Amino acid sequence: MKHTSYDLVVIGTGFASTFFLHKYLSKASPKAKVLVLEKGHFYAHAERVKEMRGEETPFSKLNPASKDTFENHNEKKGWVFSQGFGGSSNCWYGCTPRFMPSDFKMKTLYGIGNDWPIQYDDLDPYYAQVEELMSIAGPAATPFPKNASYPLPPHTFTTVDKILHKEYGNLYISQPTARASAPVKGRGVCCASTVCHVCPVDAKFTIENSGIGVYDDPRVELLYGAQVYSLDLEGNVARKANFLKDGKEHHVAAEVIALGTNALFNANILLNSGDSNPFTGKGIGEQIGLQASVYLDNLENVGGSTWVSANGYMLYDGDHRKDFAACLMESNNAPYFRMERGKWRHIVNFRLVFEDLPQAHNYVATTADRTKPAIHFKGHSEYAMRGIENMKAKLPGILSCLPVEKIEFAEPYESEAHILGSTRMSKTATEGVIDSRLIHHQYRNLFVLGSGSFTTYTPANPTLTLSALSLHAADKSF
């Protein structure tokens, strides 16, 4: 470290930290001192592609496998994320739908969960900024309000998508996505190879290829291999970040601290620090998803220019959310084939993603190893499970515009790779951990960023929203 004290210490280099820093640096003094502590290491995209090809690379062992970094007390439930510079931008699939306005006021509209302390209209300008920074490809008309066009044109539909769009209009759209539909900012065009976690042509937005430049800013010092395990909390102020690097203890003071790790490690750091908010670590969860394979009668499902080619909102919003979960349909363009001569492509697969609710019996706890949190997860809510049963009852009718032979449902996936809700937002400390600016209710110089802040768990991918929340938090606070 160049200094013992900084204006801002940021912990982590994923989406939440990067967009927060982007806005902070646009407003900070030219003499500002910023330290970023990243527990992992830089693993270049080109080296990741080598590994995918089966070639050796010295980078492959720099960052631990995510499953080795925490204790899982429910082996039937997986938790997927990526370690190292850029965090989960290195393993995400680039899906970037906005939330619906109703997602922010579930209590008011449906009597379910709690309302968020921030509403859709508050986030709208920040959604637009993230869409511009990520160069999102998307359609002209969407089911959620939107005042600005997407920077890139939408990806093309498959045969089945065209039929469903004709039937349902703006409830069935080309998916807004950070997989480029045209060359942009050094990124290639999506090749629809469906290996998006390490895009072979670098078409997907990542922190590495973002061009945002926050880690090249001369005011920012980036330290790799620095694992923060706690903060010094005195009175109502966060004073220092405590971390391990090269087997040694280090401590650094800051005027402001921003926790930008994922929902698992943000909670662990707070619990190790003595945070006594009763909601810290409580309610950790994910959406739940499963695949429906729809066999078609003499209809070739071909075309489509990216992995998830469309989103269907026919089971998403409405009064049914008083009783069971919303569902977002993702039309999956992976190359599935029927093993019957003449019917190879007479099939379409949908990934059906359901919202869930935070439950107190799903929680993060500390362990004897202060760097290694534990996840205790008993299961998804009855609300989410009823959403699945409703979908199974309604889907045949929704797809009646297609020549359907049969529908087969798989078991739910073990993870949606979206860890949510361990440091939830609320209006007051009696209902959650942080406020609408992502500031801890008690420690007013401490930001807790990322999807751990989500008050309820909508079925839409969280990345765009958590990035917009970071921009909003920094814009309204500095």
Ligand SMILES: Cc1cc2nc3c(=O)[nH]c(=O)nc-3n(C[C@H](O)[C@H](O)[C@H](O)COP(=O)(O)OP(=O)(O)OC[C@H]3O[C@@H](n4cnc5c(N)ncnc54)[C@H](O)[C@@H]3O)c2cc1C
Second form
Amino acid sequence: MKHTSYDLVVIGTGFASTFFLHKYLSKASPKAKVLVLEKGHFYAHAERVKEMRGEETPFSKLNPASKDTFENHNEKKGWVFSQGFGGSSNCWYGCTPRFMPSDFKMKTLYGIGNDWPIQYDDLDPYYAQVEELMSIAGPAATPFPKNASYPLPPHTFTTVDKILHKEYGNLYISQPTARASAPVKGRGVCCASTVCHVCPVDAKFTIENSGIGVYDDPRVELLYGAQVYSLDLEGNVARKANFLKDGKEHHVAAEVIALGTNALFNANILLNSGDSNPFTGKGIGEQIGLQASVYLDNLENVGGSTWVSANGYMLYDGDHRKDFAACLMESNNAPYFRMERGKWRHIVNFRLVFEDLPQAHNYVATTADRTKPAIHFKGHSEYAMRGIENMKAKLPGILSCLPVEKIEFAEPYESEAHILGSTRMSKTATEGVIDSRLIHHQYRNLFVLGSGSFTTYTPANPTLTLSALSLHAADKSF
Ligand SMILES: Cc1cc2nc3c(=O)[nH]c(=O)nc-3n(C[C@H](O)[C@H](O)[C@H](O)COP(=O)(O)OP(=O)(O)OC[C@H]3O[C@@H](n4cnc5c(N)ncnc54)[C@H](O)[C@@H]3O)c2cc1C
Ligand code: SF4
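What would the structure be for the form predicted in complex with the ligand, given that what you showed me was the form predicted on its own?
Okay, now the whole complex, with that chain kicking things off.
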């Protein structure tokens, strides 16, 4: 460390921290001193591709396997993420639909959960900025309001997508995605090879290939292998970040601290620090996803220029959300085959994603090892499970424009890899942990970034929204 005290200490280098820092640096003085503490190390994309091909690379052992970094008290429920520089941007799939305006006011509209302290219109300009920075490919018309067009043209539909788009128009769209549909900023064009966790042509947005440049800024000092375990909280102020590096304890003072370590570790660090907000750690959750395989009568489903080629909103918004969960359909363009001669491609697979609600009996707690949170997860809400039953009843009707032979449903996936809600946003400290600018209700110089902030759990993928929240928080606060 060059200094003992900084203007800003940012913890983690995933989406939440990087977009926050991007906006902060655009406003901060040329003399600002910023320290970034990253628990993991840099593991270059080129080395990841080598590893995927089966080659040895010294980089592969630098970062811990995510499952070794927490205690899981429910082995049936997985929690999937990646550690190291860039966080889960290294393994995400790049699905980036916006939320719907209704997602932010579930209480007012449907009497469910709480309203967010921030609304769609507040986030709209920041959504547009993230879409520009990630070079999102998407269609001209969307079910959510949008003024500017996406920076890249939409990916093309499959045969089945074309039929569903004709039937449902703006409720069935080419998926907005951070997988490039044209060469952009050094990224290749997506070729639908469906291994996005290590995209061989580097087509999806990552922190490494993004060109945002925050970690090259001369005001920023980045320390690798620096694992934060707690903060010094005094009165209403966060004073210091405490971390382990090279087996030793270190302490650094800051005017402002931003936690961006994801919903598990943000909660753990706050609890280790003595944060007594009753909601800290409570309500950890995810959406539920399950696959529907739709067998088609003599219709070849081919084409489609990316992995998730479309999003269907037919089961998403409406008065039914008073009683059961919204569902977002992802048309999954991985190469599924039927094992029957002449019918190999007579199939379409949908990943169906259901919203859930925060529940206090699902929570993050500390353990004897201060670096390792424990996750206690008893199950999804009845509200979400009723959404699945409704979908099963309605899907045959929705797909009646297709020549459907039969539909098979798989069991829900163990994880959607979208960890939500352990430090939820609210208007007041009596309902949540942080405010609309992601500032802790009690510690007014402490930002708690990421999807842990989500007040309710929409079915849409979270990363575009958490990145927009980071831009908004830094823009409104500095
Ligand atoms: C396989 C997979 C596919 C996904 N696909 C999609 C998708 O298509 N669309 C979508 O919207 N979302 C997707 N996601 C989810 C998305 O990746 C997350 O929402 C997003 O990465 C969260 O960003 P974050 O910055 O909050 O946290 P992370 O990306 O988890 O970054 C956290 C950072 O903090 C560091 N860190 C952790 N603990 C400490 C500590 N104690 N001290 C210092 N540093 C620490 C980590 O090393 C990391 O750099 C996917 C996730 C996975 C795993
Ligand atoms: S579908 Fe293939 S080419 Fe496209 S982003 Fe994913 S891995 Fe890369």
